[in-house]
Each structure stands twice: as C-alpha cells, then as structure tokens.
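Listed next as structure tokens is one chain, alone, in the form predicted on its own.
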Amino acid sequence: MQRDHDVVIVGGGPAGISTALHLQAVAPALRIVVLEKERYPREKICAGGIGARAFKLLEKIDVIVDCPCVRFDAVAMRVAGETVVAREPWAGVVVRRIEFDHAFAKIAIERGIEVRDGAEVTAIRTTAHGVTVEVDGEALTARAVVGADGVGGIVRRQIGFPRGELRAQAVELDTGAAPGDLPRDTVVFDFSTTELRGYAWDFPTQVAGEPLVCRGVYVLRDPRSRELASPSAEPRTRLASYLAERGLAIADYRTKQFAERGFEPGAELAAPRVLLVGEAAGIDIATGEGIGQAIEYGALAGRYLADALAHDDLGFTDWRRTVTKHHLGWQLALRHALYRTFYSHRRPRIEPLMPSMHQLFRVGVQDFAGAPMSKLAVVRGTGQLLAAYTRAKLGSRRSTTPA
C-alpha cells in the first residue's frame, strides 16, 4: 500500500501537538500530520490549569509555549472548615485554550508538521497493512494513527472502545474578584460542599489582558451513583450557589460547560496501528487535571510510537503497559484510588482529617510542579496518612462497639 504518512494524528489540542513533537524530536524523517476538526484560534471550555511539570517536559525538546498566563505559586485546599495551603514556586500557570492551543500549534507548524485545521475526520478504516483516514473528502493512508480528539472523539467511536463509565461535568465562568478570595497566586480547590460528588475552583485568569477569576464546579457522573437525580445536583445549580455564597450573581456572567473522561485502570488504551493520547485515553478522574497529562501522554507516545515504528511493531499490544509503568500511569492510578476512597462512604470519616495531612498534600503539589519531592516531606506525609488512617479506624470501631 502506497501511504501518505507514517502517522495520522487526529486532534491538535495540547495532546495531540505534544505527540508530534515528541515524535518529530526522536524520529525527523518520519511523515507526521495532526488534523484538527475546528479553526484555530479555536475555543476550547477548560479551566486552564497547567503544573509546571509539563513546561519542564516541553523544555528537554526547547519548545516553549509564549502566550499570555497568569503564573501561580501556591495550591490551596478547602476541607472540612480549613484551608490548607501549600506553597510551591512556579507551581504553575493559568492559561485560556484559545491563545495556549493556538500558540502550540504554531510551534509543530514552524517545525515543519503538517497541522491541518478545519479538518473532519468522517471515516477511520484499518487492516494489516495500514490506516485510511477520510478527510474533507480525501482519503490519507498511514502506519499508524493516534487518537487525541477529546472526550467523544471519533477516534474511539470508529475503532469500537468502550465508551468508559467515568465521566464528569464542569461549568465554569469568569468575575471580577470577590470579598474573600485568596491572593492571585493561588488556585483554590474548595471540597466544602459535602454533599457535592467533586469540587468549585477559582483560577486566577486574564483575559483581554484584565485580570479576572475563573470560578467552576466540577461534579463527577458515576453511572452507579443516583446523587445527580434530582435537579440541586447539577452543576449549574451547585456554581449559583457557590457564586451567591461570595456575593456574585450567576445571571450577571456567561457560563460555559464541558465535560471529561476519566482514566479507567485495566481499560484498553491501543488496537493494532491505533493509539490513544490525552482525554481519549482519559484523564485524572478525581481532579480533571487533563492538559499537563496530555503533555505528558504525548511526551511518552512521542518515545513509544518512535520505537514501533522503526521495528514495525504496530500491534501496540503494550501501550497500556508502559503507561502503566510511567509516572504519569502510577500518578493516574493513585489519583483514580483517591477518588475511590474519597467520594464513598468513607467521606465522612475522611474529610475531617485531610486537614491534618498538609505534608501530603504538599507532595502532591510539588508533583504537580515537577519539582524534586522533599523526602522529609514524604516521610511526614506518610507519617501523617497512617496516622489519620489509624484515627479513623479506632472511631469506626469506637461507633459501632456497643455502650
């Protein structure tokens, strides 16, 4: 079969672009093309939160991304009547896809990738031999093609995946500040809503150069739970009230709502010549982190897909494996426990201690920066997540030990 390319990468949001990158930078002979359905610059409804792990994995291949952001050093968590703030330098940045997707793009393009926009993919056909791709009436043939179109990317609709049980929903705005907002260089994740199956956020942001803040809620649809029944579960309704708590009206703003597939442990991420990237493979459940894992999915495709491709190995019957292996599968695997344990029923033996587990919470932050872990810090996070462990056993033994 004559082919056209070597690899179809369909989608060009941040993992997709992240993927050719990577691949150009350990493979520059082979014939990469992403194609992206929308226009750039295109909207993309995301809160915009990137660690500062994914720019450092950006800088080994000197790519830098340069548009506008608003930069955070401190990552701040309301539990259980506290506040719990941990402090990290450069922990991050917030940025708006619009100009970030844009910005990225135009780095592969002046690379020399060919990055089609306003490109539908209608139609994905494999055999033993390669991958045709049907394009705007066009049929491009492959090795192989990577699957980095989102949530309900038709990658995974023509290949037959699964549609995945972990979904949430997130409705985002953005308002001035607000009596009782953290300083600027913090980002806020508020679990005070007990009843609330997820989280409200405020993010710094910019926009047209004013500064603002993005304010959501972000609540997770779990097919087994029946807590979105009734209509004061919806997200909507959970950000209205969340806003009037701070003296904001949601009528006064333009909401903006989107939604998110979590990774799920053991589900398939390939088929023979298709891999999937970025949300399309899933992201983390518990918070709906997803742009720094894209990158960093696209880090370790990049790698992977090198390799297949100069043995003609194809099958990527392993793909799922060295995902699992990397940091960033373990992280994903932890973090999807984490949302196991916590939206249970032990919430409410658990919430009250997480206050109490700071050590930890600032490992996960300087994770989330790509920082070197404090190892004292480990030990004490440690220390304390026994401990509070221990604290919740002996009350749960204590309420049912009869007077």
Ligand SMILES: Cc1cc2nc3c(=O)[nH]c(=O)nc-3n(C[C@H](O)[C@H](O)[C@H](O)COP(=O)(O)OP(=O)(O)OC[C@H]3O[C@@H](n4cnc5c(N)ncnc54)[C@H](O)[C@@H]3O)c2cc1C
Given for the second form:
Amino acid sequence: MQRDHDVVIVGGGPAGISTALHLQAVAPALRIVVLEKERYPREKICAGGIGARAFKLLEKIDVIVDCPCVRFDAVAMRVAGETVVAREPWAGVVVRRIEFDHAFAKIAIERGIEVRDGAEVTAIRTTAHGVTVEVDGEALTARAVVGADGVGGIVRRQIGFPRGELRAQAVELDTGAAPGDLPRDTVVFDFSTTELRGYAWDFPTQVAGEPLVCRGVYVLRDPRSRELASPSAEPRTRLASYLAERGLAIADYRTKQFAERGFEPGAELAAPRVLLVGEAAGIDIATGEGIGQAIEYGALAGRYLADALAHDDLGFTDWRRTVTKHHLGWQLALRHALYRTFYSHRRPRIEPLMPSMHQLFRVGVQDFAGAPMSKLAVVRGTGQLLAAYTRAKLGSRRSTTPA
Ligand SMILES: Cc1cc2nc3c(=O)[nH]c(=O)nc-3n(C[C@H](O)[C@H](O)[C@H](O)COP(=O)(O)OP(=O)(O)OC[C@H]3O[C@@H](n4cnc5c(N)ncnc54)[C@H](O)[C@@H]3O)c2cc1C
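Having seen the form predicted on its own, I'd like the form predicted in complex with this ligand now, please.
So here's everything in the complex, that chain up top.
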C-alpha cells in the first residue's frame, strides 16, 4: 500500500523537531513531515531555561541552534532560609522560545525535512495498515504518527490515552533587576514558601537585546491534594507576593500562564503506529523542566523509529520500556520520586536538611549540564543523604516518643 509519508510528526516544538532531525540523521531516505498548527516564529509561554546536556545531544548530529541566549554558570536553590549555589561552568542557557523554536525548525527545513507551519491537525485515525492524519481538509497517510503536540495535544485525545493526572500551572513575567537578585550568571529556584506545592524562579533573560529577569511561579496540581483551596498557593497570588518582597508590583507587568504535564511512571506512551514524545508524553514534574527532556525524547525516538520502520514492527510495544531504560526515563522517574517525597507529609522534616545536601544538588546540576559527574561529589552526596535520612528518622522517633 503506497502512503504519502513514512512518519507524520504532529507538533513543531522542541520534541517534534528533535525527533525529525534525529530520525533523518539515521534514516535519511525516510519521508518525514512535521505539522505545526502555528506559524513560525511562534510563541510558547516558557521561561526558556535549557541545560547544556540537550545541546551536547544535538552536537552529536551536528546541530547547533543559533539564537540569542543568556548563558548561566550556576544554579541556586533557596530553601529553609539558606541559599545553596552549585557552580558549573556552562550549565545551560536561557532562550526566548519565539526565537529558539524558530531557529530549531529552520535547521530541519535546511536539512530537507518537510515542516509545514499553519497546519493544524484536526483528526487522526489508525488502522492495521497505516495512519490517516487530517490537516487543512487534506488527509495525509503514513506508516506511523508521532504525538509531539504538547500538553493539550490532539494525538493523546484522539487515540484515547488517559488525560494524565499530574498537572502544574506556571505563571511568569519579565522585569528589570531588583534588590536581592543573585548575579546574572545564576538561575534561582526559590522554595521559601513552605505551603506552596512548587517554587518561584528568577532566570536572567534577554528580550530584544535588553537584559531582563524572567520571574515566575510553578504550582503542582495533584488531584489527591486540596492545597489549591488555599489562596496563597494560587500561582498568580504567590507571584504577586514574591514580587512585592522585591519591591515590584505585579500590576505593572503582563503575566502569562500555561499548564504543564508531568511524566507518570507506568503510564502508556505508545499505541500501535502511535508514539508520544516530549510534553505529550510527560516531562519532569518536580521542576517543570521540559525543553531538554523534549530534545532527549526526540533523540531516543529518532533511533527507535528508524529501527521499527526498518523492521516494519510498528506496534511500539516496547517504547515505554525503551524510555524507562534510558537516561531520560530514569531521570524522569527519579524526579517523580523526589516530587512524591518532598511534597508529602515528610516535607517539614526534609526541608531543613536540604541545605546540608549541597553535594547531591551539585550532582543534579552536573547531570542537567551533561557534565561528567564528579565521583567525589557522588560519594559525598550519598553520605549527606544517609546522614540526613538518619537525622530525619531520629527526629521523627523523638517527636513520637512520649515524655
Ligand atoms: C510558564 C512556563 C515556564 C516554563 N519554563 C521552562 C523552562 O525554563 N525550562 C524548560 O525546560 N521547560 C520549561 N517549561 C516547559 C516547556 O515549555 C515544555 O515542556 C516544552 O515546550 C515541551 O516541548 P514540546 O515540544 O513537547 O511541546 P511544545 O513546545 O508545547 O510544542 C508542541 C507544539 O505542537 C503544536 N500543536 C499542538 N496541537 C497541534 C495540532 N493539533 N496540530 C499541529 N500542531 C499542534 C503546538 O502549536 C506547539 O508548537 C515551562 C512551561 C511553562 C508553562
């Protein structure tokens, strides 16, 4: 049966473009089309922080994304009244998505990949013989479809994957510098509001050449928690108070808010002839980091698809296992476990111990940067974790022992 394409990729964000580029790199003869509903340059509400690991992955297929960015060499965490800083040269960059995603898509176009923008997919049907994707009144046929269409994507909905429970809301704006800001080579995650299931951030950014700071608040919505009933945990309210602490008024800025979908271990990521990648599959729920993960999903999906198409084995039954075994999967699972532990009833006991676990934090930043992990930091970090665990255990025993 003759089909128009081998693979239709729905969504031209980092996950879709990365999948297309990695697939083409290993199987250049395949007919690939990326369908993006918006027109480039298109905006995506996002703070734009990307760990250098993602760029190191892209370098392996000779991809260098050329767009304005602010480099950072340190990641800071404010927690339990302290600021912990992990220094890592070239830890990552902060981009504007309107520029980054356009530059990324242009590389795919220059390499001969068909990227159609202004092309909204309105229906998807799969049969035992192929896939039909409707776009602009045209029905495209393909051997497989990739859902790279983000948090509220059509592929997930039409194929009947569950909606997913782990959601977050993030609200952000750009301001000038403010008193108390750390140096511009540092991105900051602020966990000071203990009743907030989430954090506030300050990322150095650059808008039309002007140095600004992207500030925002990330709030997890867990269906098991009624926390959002508390007004201080509403993202915009928390952002207003976070800004006020820095002498800034939220009313002076344009805020932007959008949802995020977290990776859920064990959830399905594929169906026959259908693969989910990027935020359509699920990203890091602990920090809401998703661009690097989207690029990593693409690297993995490109190689996986090339092999599956070569063997005409398009059931994709082992896609989830493939993700789970890879760095991407264990890192997402680890961060999911951290989220479950940190935002539990144990938080009051864990939080005060976090500043003492700075070596572990450093290892996390090295992973984010794709830098070789310092063995000494891993050993010391494990020691700090064990010491913190013992102190938490002793503390809980003391608090439950009757006087
Ligand atoms: C406020 C906020 C701040 C964030 N900050 C960061 C950060 O600093 N660092 C970080 O790593 N992550 C951050 N994230 C998360 C990050 O933005 C996403 O995880 C990332 O964009 C996921 O990439 P993706 O390619 O999977 O999806 P997307 O970037 O969402 O791309 C999906 C694409 O699919 C297209 N599409 C959707 N439906 C259709 C359709 N029917 N037909 C055709 N095309 C379609 C969309 O137009 C879109 O271009 C933030 C998110 C929010 C909300």
